[in-house]
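Next up is one chain by itself, shown in structure tokens, the form predicted on its own.
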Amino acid sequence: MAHDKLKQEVCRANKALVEAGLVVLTWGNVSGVDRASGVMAIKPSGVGYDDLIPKDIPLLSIKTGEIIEAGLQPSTDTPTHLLLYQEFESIGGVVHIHSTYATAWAQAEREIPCLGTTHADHFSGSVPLTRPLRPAEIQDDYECNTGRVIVERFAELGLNAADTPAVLVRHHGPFIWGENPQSAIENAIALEEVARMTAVTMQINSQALPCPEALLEKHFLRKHGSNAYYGQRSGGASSS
């Protein structure tokens, strides 16, 4: 089948949530896209990760949300994923989880401030928090409106989705993304650890100050900037 590779990738990524300790029960989902063919694959609703196989993964049109290759019933969060792909064209994978620390920040109605370089290595500033959904937005088209408040918050703050690959949906939990499902998983792991570190830091010192802007920028750009030098370079040169 034309999209077997995408289904396999999304299936593996969903199982990786369990391996990374980011989910209990069925509290999370991963999607991925093939931009060239305009197709999204996503975890089916309520299916246990151990039971998940590639043929269960449904495929949908990114543009319309129409199911174009049936597996099982897609996740209830599908409209949120679809809107993120429609609005953030640079992303290729989305993760939604209810991991303990990141969700605690969302429930506490607090963005996650950048207090140090571990955070800055992954996110170019605070992890933002959305506004509350209005009653009418909850009552009708809830999942799509969840995506809309994410997009709205990024527009308000002038944020680039590639530089800030996560958001906290108020009273709900985090959505995280990346270039593909695997990078979205890696960003989800980073987010949960940063959320935990920040919570512990503020227990030690509730008046802890944000990381200096120059240090934040240095750490983010050395890993993600146009002149990044973190990791192995082509030709065998290396950096620490």
Second form
4 protein chains.
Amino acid sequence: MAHDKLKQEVCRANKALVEAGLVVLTWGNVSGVDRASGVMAIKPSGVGYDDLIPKDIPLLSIKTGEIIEAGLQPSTDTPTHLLLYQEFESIGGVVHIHSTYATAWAQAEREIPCLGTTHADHFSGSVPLTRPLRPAEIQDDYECNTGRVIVERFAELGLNAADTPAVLVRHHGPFIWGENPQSAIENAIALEEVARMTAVTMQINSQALPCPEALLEKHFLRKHGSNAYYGQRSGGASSS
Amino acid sequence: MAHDKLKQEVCRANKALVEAGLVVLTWGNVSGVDRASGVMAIKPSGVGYDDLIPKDIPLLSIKTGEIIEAGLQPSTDTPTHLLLYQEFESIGGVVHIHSTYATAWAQAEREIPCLGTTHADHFSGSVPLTRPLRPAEIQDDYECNTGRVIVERFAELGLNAADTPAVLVRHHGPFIWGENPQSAIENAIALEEVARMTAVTMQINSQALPCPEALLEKHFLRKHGSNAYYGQRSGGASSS
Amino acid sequence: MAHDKLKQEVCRANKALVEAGLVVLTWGNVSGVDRASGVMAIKPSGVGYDDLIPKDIPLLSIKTGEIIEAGLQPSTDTPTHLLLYQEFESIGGVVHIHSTYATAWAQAEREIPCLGTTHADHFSGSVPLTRPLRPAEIQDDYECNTGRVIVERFAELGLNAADTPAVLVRHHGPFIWGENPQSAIENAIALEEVARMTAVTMQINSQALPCPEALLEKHFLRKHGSNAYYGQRSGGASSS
Amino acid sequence: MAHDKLKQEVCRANKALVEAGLVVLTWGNVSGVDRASGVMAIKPSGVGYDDLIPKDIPLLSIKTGEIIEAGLQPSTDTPTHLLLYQEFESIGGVVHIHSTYATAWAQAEREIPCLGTTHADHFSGSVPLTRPLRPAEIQDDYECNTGRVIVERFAELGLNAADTPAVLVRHHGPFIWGENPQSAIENAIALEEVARMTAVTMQINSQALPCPEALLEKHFLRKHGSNAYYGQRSGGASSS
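Could you present the same protein in the form predicted in complex with a further copy of the same chain, rather than the form predicted on its own shown above?
Once more the chain from above appears, this time first in line as the rest of the complex follows.
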């Protein structure tokens, strides 16, 4: 069956949650996919990060959610991850955590406004917040409905998953994604730090205003636009 | 006399307080019990965690509080631990700490409301707060009375110790418990993080509302109910 | 000349500031004394903690402030340390730091009220705040005048240095002391954590009330009174 | 071409950002100059600090901004660094970071007031804040205009770069400098800690007042004035 590389990548990304200080106990999980074969690998439920080894990582069909290769029991949040991969076709890795500051914004029932260039370097605008789940949506098919309200909110706001790689699930916490598990981890680090920095900003000035639109765009596009000039390009473009 | 395993377990759990960042100096203690023989092991008073070795851990009778096997002097908080074991029969480990955020809630004279699923994953509702001790209860038998107001508060609120494994002693700090010393430590980590996350939430939105009841129940029960589906079960239940 | 042990002790205590997270850069200094010979050893000025070795520690006369054995230049705060040793005869070690929370209280021009037992375990009441220095007291003999307003404030409030082993110098930061350099470090750790915990408490409840007097006394005395029962006594008293 | 020493120094200073906890991901860059040859060395864009080696550090002409010795692509912030070196002739190292607290002040659109001696030990007064960039200044030549508003603000306030070695760029974050890359790092550590301490002070007392002028001057001058007496001098001056 293989997919050894995917399992290793997902295993490593889960351990990276601890190194980045994004989890305590077993409060987070990372998944990754191989789009070509339609397979998702995800952290097993309730297993400590130190104990995690690639062979314990279960594989599931992205399309049907069926287990393709049994490791340990997959995370209880598996249906949310699956739905995100089904609906957001550009993404290759998903992180779910209960990190202090991003979770606090979700509990405060506030989206995270973009107050500066640190935020704009990573997210093309506010980090959105889902609507409350209805009691029936909580009772049945809860984890799948969690994915559905994320997709619903992105549709309402006309957001695309590539430019806004994170969401706050109300009263719950963040889901974050990226091109692969590693980039999802990087976006999770960025989200938590932005969530913290924004909370501190509002403590200093409770009337803090959003970052001007032109500056937001400049920073987002110099890193992510078609003429992006951040980082190392193949072909050696000019310096700035 | 033995109980070597219990002493090792309690010794290790006390050192885990430091690793988890829950104590400075000697600001915390962990105990554990062997219910079969009615014996409690507890940290000795004022000893540094680095210096702690199993043979220094004293053993006491849960029923009478008498020393069964002398190690060093037991923690000054010993009578509180004993009373909790006497009154809460399901518990096998107790932690007392002065961790920053949980202690701050105790000093603020506020119970910790359940604002989200992180809290609900560990505690079936608000983390309760004891009433003030009367001067006479402070003067005489102080540590035992501390245990009594905990038990009194649980009775008043109709709480059971298994579903609400922590309490805030007013103007003092938290006591936390679990099935054994290790699970008490895990609940202590959860409490401190929830205490912090709730404080940050209220800084972001001072009017933050409690987590809807249905969501609280869902999260508590998917982890702790009779149909819990979090973690690895023997017998290999279905994925989510 | 010797005093090798004192120099080693002071060297070690200065390095302990870093381990305890109480300083960045060179923002703190520790001194110690040998009362029998009337000698004070203190950190040299502006030297990094990693580079510090016992032979660089200068020795001064407590009485005259004259250098007895030249190491590197003593800390600019030397006259404050000297005055504290001259006036508070029970103390054997002094710490001065710019730790985040204690310094914030000093900058906020607020003494730290005793809101709970964590505070009462270490300080017999509020941590006091000095009056502002007058311009002339700043211009001339500044560091000595800093010591003088500390002593003045203790006299005004009828405090003794043994029961209240710390003070906040207004707009500046804390001085902390103890029986020896190591106990001064422990009191500094306690002060910083209490300063942080009190700030968090007041963020949760801006109307937080002081710890009831009976509880404050109980905790202070069970650790420091003549019938103290915290820690390990020679002679093996009963458990609680 | 040499400049090996400069490249090593800049490489080491960039890694020091991580050790000091001032950056996550690749959120910061340090440069240094050799004034004699008119050469600037700067971190390459988007490269992880762990992977950084001296030979990847590009060299540019301070005067023209042209690449003198190609390493990897220089930081996108290169034009800001260049302008600072061109305009502030006393400086030899520049740090740009998105550290939590200093960035929060920049996002809060507030300069950092001097509330105590910790601040005064490093900065001769408030840490200034630049005016908002106009949309046209953002669209074209953005990074160079960022440098221009810094210089403009220093001119308006009559500040000199040596006495005020940091600035907050509005909605963006801090730039910090020093005599060389290492001293710029030290000033960056001081700025972040001062930014945090000031935020905590204002949480404790929202009406906190500035440090009295005489005290600010005393502390700044005892460390930086012509009669400075902090640190170790050649020639062995008297103790305090």
